[in-house]
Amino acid sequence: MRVLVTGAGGFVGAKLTEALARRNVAVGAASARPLSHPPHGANTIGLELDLLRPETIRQALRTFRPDAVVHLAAQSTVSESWERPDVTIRTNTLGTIELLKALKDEAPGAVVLTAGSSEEYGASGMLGIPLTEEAPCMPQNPYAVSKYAAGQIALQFARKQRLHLIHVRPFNHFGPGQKRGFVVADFISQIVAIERGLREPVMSVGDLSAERDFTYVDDVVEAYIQLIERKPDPGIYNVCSGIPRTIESLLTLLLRQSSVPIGVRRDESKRRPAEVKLFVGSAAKLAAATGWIPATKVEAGLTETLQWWRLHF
């Protein structure tokens, strides 16, 4: 199999590229900018692919000729989507359309996986139950809107053009290499800075009572690989643990591993408006289609992530 990964320089993209290379899969590591860590492995090549420059999409497809495409390239943070909603829509929605148009012409037989987000469900989290793929989507920020629009257009386009398309909605995920701006990375970066004496020994946190569904990045990557290898029916698939955890419980687990005593201080500026208290998914459809279940306990994943930050801070 020949797999083209867009956004190969990102958090999940880099992990996916590495995992595929270990399986001796031919990988096209596509990115808009030169990769900070060049692709390794005899079967892995770097490709330029900028969603805002359609000609680079077509050139990458012609060069690599993929059997599968995992589309991860995106503007991926909610906060930036509020600051630059126009760029978010152009990248996430219009960029996906350009990719699909190119695939129709250059690689119509490829299985396509587009990465959406659990943010697409939005206010449906207020139902207080595990969200299935049938739950209504009520996105609450520009990022969520961009992903929902991209997914809906992708599914309709694929149906019309007879492309085999899978749209995943991953819930919260974390692991080594994730940038700041996500809760686990934010917590750990503060802990490591305190351990090194770079800031006062007090954590600045937002609302700790919210419950979220967390999955370790290696398990998310495995879900994507299973989907492109097994090629289940086209459609939407949640990727999640199905287990709600309070943000406070994650912080407690991390503070237990700190090498120095650390206090906690609430920062009201970090509280999101219209906060959904419980947001958890169901991955029953994914499990039935592929047999996938998360293999990494959250506690072990947090330890791995903390150790990575200590080495790379």
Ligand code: GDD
Given for the second form:
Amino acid sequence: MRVLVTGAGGFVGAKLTEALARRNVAVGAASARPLSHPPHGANTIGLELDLLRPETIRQALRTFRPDAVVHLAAQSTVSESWERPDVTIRTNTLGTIELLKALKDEAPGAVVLTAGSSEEYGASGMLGIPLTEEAPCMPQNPYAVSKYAAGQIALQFARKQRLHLIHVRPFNHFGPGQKRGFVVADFISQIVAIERGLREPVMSVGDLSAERDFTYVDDVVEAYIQLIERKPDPGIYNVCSGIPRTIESLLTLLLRQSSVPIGVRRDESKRRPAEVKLFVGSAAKLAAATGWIPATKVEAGLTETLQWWRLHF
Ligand code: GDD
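What about the form predicted in complex with this ligand, after the form predicted on its own?
Time for the whole complex; same chain goes first.
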């Protein structure tokens, strides 16, 4: 199999290209900017692909000739989408449309996995039940709108063009290599800075009452690989644990592992407009199609991530 990964330099993209390379799959590691770490493995090549420059998409597809495309490149943070809604829509929605147009001409037989988000469900999160793929989507922020629109257009294109399209809706995920701006990385990076005496022993946090459904990044990567390998029916697939956790409970688990006592201060500037307080999903459809279940407990994943930050701070 020849797999082209967009956003290969990103958090999930880097992990996915490594995991595919370990399986001896030929990987096209596509990124808008040159990768900071050279791609792993003899079977991996780096490709330039900038969603905002459509000619680079076509060139990457022509050069690599993929059987599968995993489209991860995106503006991926909710908070930034409030600051730059235009960039978010341009990158996530219009960029996905450009990719679909190019696929039609350059790789019409490829199986395509587009990364959406649990944020697409938006206000449905407050139903308080594990959301299935049939739950209504009521996106509540520009990021959520951008991913919902991209997913819907991708599914419509796919029906019209007979593309084998799988649109995943990953719920929150975390792990080594995730940048600051996401809750686990924000918390751990502060803990490590405090352990090193680089900041006062008080963490700055946002809304701790929100509940989210967290999966370790390696499990998310495994879900994507299963989906492109097994090619279940086209459509939408949630990727999640089915377990809601308050952000406060994550913080408690992390603070227990700190080597120094740490206080907590609520920072009102981290409060988000129109925040959906609860997201929990059902991955029953994914499990039935591929046998996937998350292998890493959140507690173990947090420990791994903390150790990684201690080594890479
Ligand atoms: N980032 C951050 N930093 N979030 C905090 C903090 C903090 O210091 N304190 C509390 N939170 C709360 C946020 O308000 C939110 O309720 C929750 O922690 C998770 O925030 P994020 O990690 O920023 O994730 P997200 O839920 O907004 O979006 C992430 O998950 C989506 C899938 O559900 C991103 O990874 C998206 O790309 C992804 O699609």
